[in-house]
Structure formats: C-alpha cells, structure tokens
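Just one chain follows, in the form predicted on its own, and it is written as structure tokens.
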Amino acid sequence: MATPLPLLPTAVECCAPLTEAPLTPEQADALARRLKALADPVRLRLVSILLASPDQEACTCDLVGPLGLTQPTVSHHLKKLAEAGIVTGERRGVWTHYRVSTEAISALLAMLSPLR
C-alpha cells in the first residue's frame, strides 16, 4: 500500500494577486522561495516531465535516464521543488512518486498575473 509522504505548504497558501495589494516582507520571502525552487533548468525539466507523463506522475527511477542525472541529484532538485511545495511525493515500496500540485501552479500564476 502506498504511503503519502507528509503534506508541505504549498503556493496556495502564499499571498493574495500582486495587483490587490504590497506584499509583506514575509510573503515576498515565501513567493521567492517558491520562484527560486522553479529557476533552475533541471527543475524546469522535472516539472515538464512530470505534467507530460501518464497520470502526471513519475517515479524518481523513471526521472534519471530523461534527465541524464545520478538518482541522488534528481532526489536532490525534486526535494527542493517539494520544499517549496510545488510538487508532492507518495512513498510506494522503496521509491517515491511525484506529481506536481497544480493548485500551486496556477495560485504562482494567478497570484503574478497582472489581469484579473
């Protein structure tokens, strides 16, 4: 039986649309977080592959070939994305799936989108 792994905040929880209001230093410092987790081209990668794979999802097994990295430095970029919550992981025997929260996409881009 598969075991989800612990649930992390995601981009939901960061701010209201740009356009509504400032934002706080701490809410400025989430969103930097999260857009940091995202500017990196392996990341980038990673989450186009995982939204293009069957039920956008993917073992991290299945995620070293197409990257042509060690499974050690693609664990490494999808914790980074799970920390910042845009992506989550459910522990199924020794491995560990990953789908990306579209719920954390689309608050990125409903929150930076300049129309409302």
The other form holds:
Number of protein chains: 2
Amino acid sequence: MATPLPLLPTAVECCAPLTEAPLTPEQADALARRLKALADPVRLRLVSILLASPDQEACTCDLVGPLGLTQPTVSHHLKKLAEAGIVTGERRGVWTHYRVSTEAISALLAMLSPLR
Amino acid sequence: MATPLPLLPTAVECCAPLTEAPLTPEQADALARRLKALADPVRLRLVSILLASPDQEACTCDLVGPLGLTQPTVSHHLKKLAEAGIVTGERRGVWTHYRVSTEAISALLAMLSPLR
DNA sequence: TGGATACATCGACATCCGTCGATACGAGTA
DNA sequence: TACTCGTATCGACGGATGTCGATGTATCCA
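What's the form predicted together with the DNA like, now that we've got the form predicted on its own?
Expanding to the full complex; the earlier chain stays at the top.
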C-alpha cells in the first residue's frame, strides 16, 4: 500500500528564485526524489496506462498483463510511485485501485518549468 | 566533452495521445532516459547554478567549488547532462563553457505536461 | 471455518550509479 | 620543446535499484 509522502511542500518557495539563485542541496534532493520516481520506463508506462484506463484508474491485476512483468514487480513500482505521491491506492474489497495524483504531477512541472 | 544526442525526436508524436493510449516501451525508454539525467540532486544543482550564472554559462572549474565535489565527479555529471541534451559544452581555449539547452528542457516539459 | 483470490512483503541476485584517486589529453605559454 | 593548467577518462569501490520466486496478509464467499 505504501506510505504517502507530503506533496512537494517546497514547491512554491523554490520556484521563483530558481533561475536567479541555485537550488540548495535540500531542494535538489526533494526534487530529485520525485523525478527519480518518474524516471523509469516501467513507471512511466504505469502512469500512462492508468491515465488511459476507464475512470483513469486500475487495479494491480489489470496492470500486470500490459506490462509483461510479475505481480511483485508491479507492486514494487506502484509502491515507489505512491511513496513519491504520484499515484494513490485505494483498497476496495480485494482490489486496490490506483489513480494518478494530478496535483503531484502539476507540482512537479511547476518546479521544473523555471528551468525552461 | 560527451556526445550530444538527438533532441527528443518523438516529442510531438507522443504528446497528444499520451492520456488516451499508453506509452509504448520505446517511448517510455526515451522519456525515462531524459528524466534520469535530471533526476539527480547534483545535476539539478548543476543546472540551476548554470542558469544563475552570468550569461547563464560557466566552466567546469567554476562548478567544482559550489558543489563540493571533485573535478572528475563534476565532469561525470556534466557528461551525463550533455548526453541527454540538457546542457551543451563549448571549448574556448583551456576552458569548457557549459550552458543549459532550454529547448531540451521545454521538450521534456512538453512530453510531461499531458500527464497533468 | 475453510478455501480462493488479490495484493504486499521478503530474500536473493545481477546490474547500474555516484564517487573518488590516478592518469591521460589538450591548449596555452615561456 | 618543455612546462603548467583545465578538463576528460579510467579503474575501483560501495551503495542503490529492478527483477524474480517464495511467502505472508487480507478479503470475500461457500
């Protein structure tokens, strides 16, 4: 299920001065942590599959087949994404339905856009 | 100096249908490769230091001190960024001046924004 | 209560990655 | 040519990561 993390708490503070003053090591660590969660082909496909699914959500069992990986491996990647706040899992009976947190993606893009 | 890579050639084709159809493994690999280059605290600081520098560029020698790492390690990270097309290096006499490729950053953001 | 199903966790393995010291390369200079 | 300085590369090391099979956990149903 994985423990959710705070949602980019330093997003606002860091964005404006990003092109003026360098990132602090702490800011860089926080941003890198989020990016690392997305910077994996399997997890990118996971996110895109979730977004392309009906109601933009899916259970683990629906993700194993399209990815061509074992169920433990898919669970591992979902946990990584959940820890980064990129997806959220909700238990409904036997199934865990995962959904992309668009807020987290937006916050990530907001931190990245000043680099452009 | 590092060999520059093609600049996200599949950016346009993949963006539109990203929320409708899942990424192919090849698209996911290409995107993940770029993201991995950025998903490192040292490299994020490198990019931000370059952007905050006069004329938005700096030589390797100017980057070693602020990062607190050895010169070979800084060169290693600059090579990674250059391979991903995120920075470009230009040799001027003894110095190599590095600069952030805003086009690469924009292309990356363009591929990511449909996830929002 | 027992069994079946969906999911998470564990342990192990191979590979990748960040870091360093040592060294090689290359341009400028005397 | 020889020397110096800035940079890139090499080799090695420790730690992180992706993957799997095996196992544990929780829910539903008969």
